[in-house]
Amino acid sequence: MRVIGLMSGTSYDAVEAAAADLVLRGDVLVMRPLGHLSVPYPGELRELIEGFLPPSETTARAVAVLDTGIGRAFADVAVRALRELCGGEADLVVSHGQTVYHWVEDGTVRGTLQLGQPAWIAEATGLPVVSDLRSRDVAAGGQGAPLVAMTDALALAALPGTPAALNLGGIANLTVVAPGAAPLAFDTGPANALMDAAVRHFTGGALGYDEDGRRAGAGRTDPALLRELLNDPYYRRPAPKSTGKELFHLPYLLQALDAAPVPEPDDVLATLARLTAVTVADACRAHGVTSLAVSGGGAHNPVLMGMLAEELPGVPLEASDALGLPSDAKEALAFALLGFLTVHGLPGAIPSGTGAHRAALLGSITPGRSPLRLPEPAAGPPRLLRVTGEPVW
C-alpha cells in the first residue's frame, strides 16, 4: 500500500508530508520511504494559529475558520506529495492535523483537538483519509500521545541494550524499549516551544526561532531561572504523561522570569536549551537508556544537541536516519504507518506508552471519490519495522 502521511507539530511552522510503500510480511512491517516535503504555512494562517492557541480566548467562528484553513493547506500539500513523491499513484492519506488544544487535568487527558478538516484532503486528492488519530486512545483511557511510539518501538525492537528514540519538536517525547518490558513513551517536557516563544518575544515577532542555536550559544545558563523552571510539577509526574503548549507558552515563561529575572535575552535562551537537555537526560537516566536516536527540528540545533551530549555522557546520540527514518520526515512517516495499521484492522497505540486500558484502532476514515474498500484485516500485528530502499512488492 502506498501511503502519504501529513502532519504539523506544536511549532506550527509548516505542513510536513512523507510518502512510503508499506507491506506487512508476517510480523515484519516493511517500509520503503519515497521522500518528503516541508511546506511552510501561509503567513496569514500561521498568525491565525498563533493567535488561537492557549492561553488566548477564542470563538466558534475562529474554530471553523481554522478548521477549513488548515484543512485546505493540508490538502494542497497532499496534492503536491501525490504528484511529486508518488508519481500520481497512492492508496491512502493519513492526516494528523494541527493540535490546537490538549486538555489535561491532574495528569489525566480529558480530550484533544486537532484541526484540519479531512474532507478538503479527500476532495483534492480523491483518496480516502484517516484522521483524528488521537481521540480514540483518549477515549480508551490513554494520553493520546505520543503516538509516534509505535514506529519507534518497531524500529528499535532489534537493537541491543535499552535503546530510545527522542523527538525534539515543540515538545520533547521519548520512547524507551527495554529488554523484557513493554515499550514506554511519554513527553519529557518542552523542546522548542519555550525557546521559540522567547525568540518571538525578544525580537518583537521579527524572528520565529533561534537559528542554529546561535543566541543560546552566545548566552550562559542562569542557575536561578533553571531552578525555577525545573520546579514545575510536570517533571515529577510518572509516565505515561503528555503535555503541550497549553502549559508551556509565553505567559508561563514570563511568570518564571518574574520569579527569577534574567536581563540578557541570550542567557534566557541558553537556560531554556539547558532545561530541555536536563529534563530529557533525567528521563533517559531514570529508564536506563543506553543509546538515543534523535529526530525533529531540535536535532538541527547544535547548541541543544551539545548540551544533551554533556548531560548524557556515555550515551551515543545519532540521528534517526541511522534507523532508515529521516529526521525531518519521521513523524509524517509515523502517521503514514499508523494509518496503514488502521485500515488493516490493527491498533496503532501502545497502552504502556499512552496509559490506555487497551490498544485501540485509531482514527476516523473519510472516503475518497471511489467507494471505500478496505484491505482484508491483517492476521496479526507487526513486531519489527524494516526500512528499505528497495521496492516492497
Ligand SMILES: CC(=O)N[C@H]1[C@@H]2OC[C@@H](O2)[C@@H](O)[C@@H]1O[C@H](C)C(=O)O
Contents of the next structure:
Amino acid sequence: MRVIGLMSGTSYDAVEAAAADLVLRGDVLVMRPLGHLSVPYPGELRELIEGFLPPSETTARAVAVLDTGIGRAFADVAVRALRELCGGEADLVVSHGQTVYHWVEDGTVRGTLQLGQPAWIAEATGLPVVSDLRSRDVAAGGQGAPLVAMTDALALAALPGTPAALNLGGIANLTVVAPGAAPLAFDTGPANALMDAAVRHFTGGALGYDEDGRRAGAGRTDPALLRELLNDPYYRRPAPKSTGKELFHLPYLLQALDAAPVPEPDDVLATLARLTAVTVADACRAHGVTSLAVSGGGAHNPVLMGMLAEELPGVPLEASDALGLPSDAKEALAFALLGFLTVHGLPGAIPSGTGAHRAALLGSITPGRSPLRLPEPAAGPPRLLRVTGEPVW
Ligand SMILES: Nc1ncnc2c1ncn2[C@@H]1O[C@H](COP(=O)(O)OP(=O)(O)OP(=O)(O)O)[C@@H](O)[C@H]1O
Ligand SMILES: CC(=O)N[C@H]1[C@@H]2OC[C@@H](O2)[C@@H](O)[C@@H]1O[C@H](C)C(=O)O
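Other form of same protein, the form predicted in complex with this ligand, not the form predicted alone:
Next comes the full complex, and the chain you just saw is listed first.
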C-alpha cells in the first residue's frame, strides 16, 4: 500500500509530508520511503496559528477559520506529495493535522484537539484520509501521545542493549525499548519550545529560532535559572506523561526569569539548551538507555547535541537516519505507518507508552472519491520494521 503521511508539529512552521510503500510480511512491516517534502505554512496562516495558541483566548469563528485554513494547506501539500513523491499513484493519506490544544489535568489527558479538516485533503487528492489519530487513545484512557512510539519500537526492536529514540521538536519525546519489557514512551519536556520563544522575544519577532545554536553557544548556563526551571513538577512525574506548548510557552519562561533574572539573552539560551539536555539525559538514565537515535529539528543544533553528548557520556548518539528513518521525515513517516495499521485493523498506540487501558485502533476515516474499500484485516501485528530502498512489491 502506498501511503502519504502529513504532519505539522508543535513548532507550527511547516507541513511535513512523507510517502512510503508499506507491506506487512508475517510480523515484519516492510517500509520503502519514497521521499519527503517540507512546505512552510503560508505567512498569514502561521500568524493566525501563533495568535490562536495558548495562552491566547479564542473564538468559535477562529476555530472554523483555522480548521479550514490548515485543512486546505495540508491538502495543497498532499497534492504535491502525490505528484512529486508518488508519481500520481497512492492509496491513502494520513493526516495528523495541527495540535492546537492538548488538555492535560493532573497528568491525565482529558482531550486533545488537532485542526485541519480532512475533507479538503480527500477532495483535493481523491484519496481516503485517516485523521484524528490521538482521540481514540485518549478515549481508551491514554495520553494520546507520543504516537511515534509504534514506529520507534518496531525500528529499535532488533537492536542490542536498551536502545531509545529521541525526537527534538518543540517538545522532546523518548521511546525506550528494554530487553524483555514493553516499550516505554513519554514526552521528556521542552526540546526547542522555550528556546524558540526566547529568540522570538529577544529579537522582537525578527527571528524564530537560534540557528545552529549560535546564541546558546556564545552564552553560559545560569545555575539559578536552570534550578528554577528544573523545579517544574513535570520532570518528576512518572511516565506515561505528555505535555505541550500549553505549559512551555513564553509567559512560563518570563515567570522563571522573574524568579531567577538573567540579564544576558545568550545566557538564557545557553540555559534553555542545557535544560533540554539535562532533562533528556535524566530520562535516559532513569531507564538505562544505552544508545540514542535522534531526530527532529533540534538534531540540527550542534550546541544542543554537544550538551546532550556531555550529559550522556558513554551513550552513542546518532541520527535516526541510521535506522533508515530520515531525521526530518520521521514523524510524517510514523503517521503514514499508523494509518496503514488502522486500515489493516491493527492498533497504532502502545498502551505501555500512552498509558491507555487497551491498544485502540486509531483515527477516523474520510472516504476518497471512490467507495471506501479497506484491505482484509491483517492476521497479526508487526513486531519489527524493516526499512528498505528496494521496491517492496
Ligand atoms: N539549524 C538549526 N539550528 C538550531 N535549531 C534548529 C535548526 N533547525 C531546526 N531547529 C529547531 O527545530 C525546530 C523545529 O523542529 P521540528 O520541525 O522537529 O519540530 P516540530 O515537529 O514542529 O515539533 P514537535 O515534534 O514537538 O511536534 C525549530 O523551531 C528550531 O528550534
Ligand atoms: C498532543 C501532541 O500533538 N503532542 C505532540 C507534541 O510534539 C512532540 C510531543 O509533543 C509528542 O508527544 C507529540 O507528537 C509526536 C509526533 C508523537 O505523538 O509521537
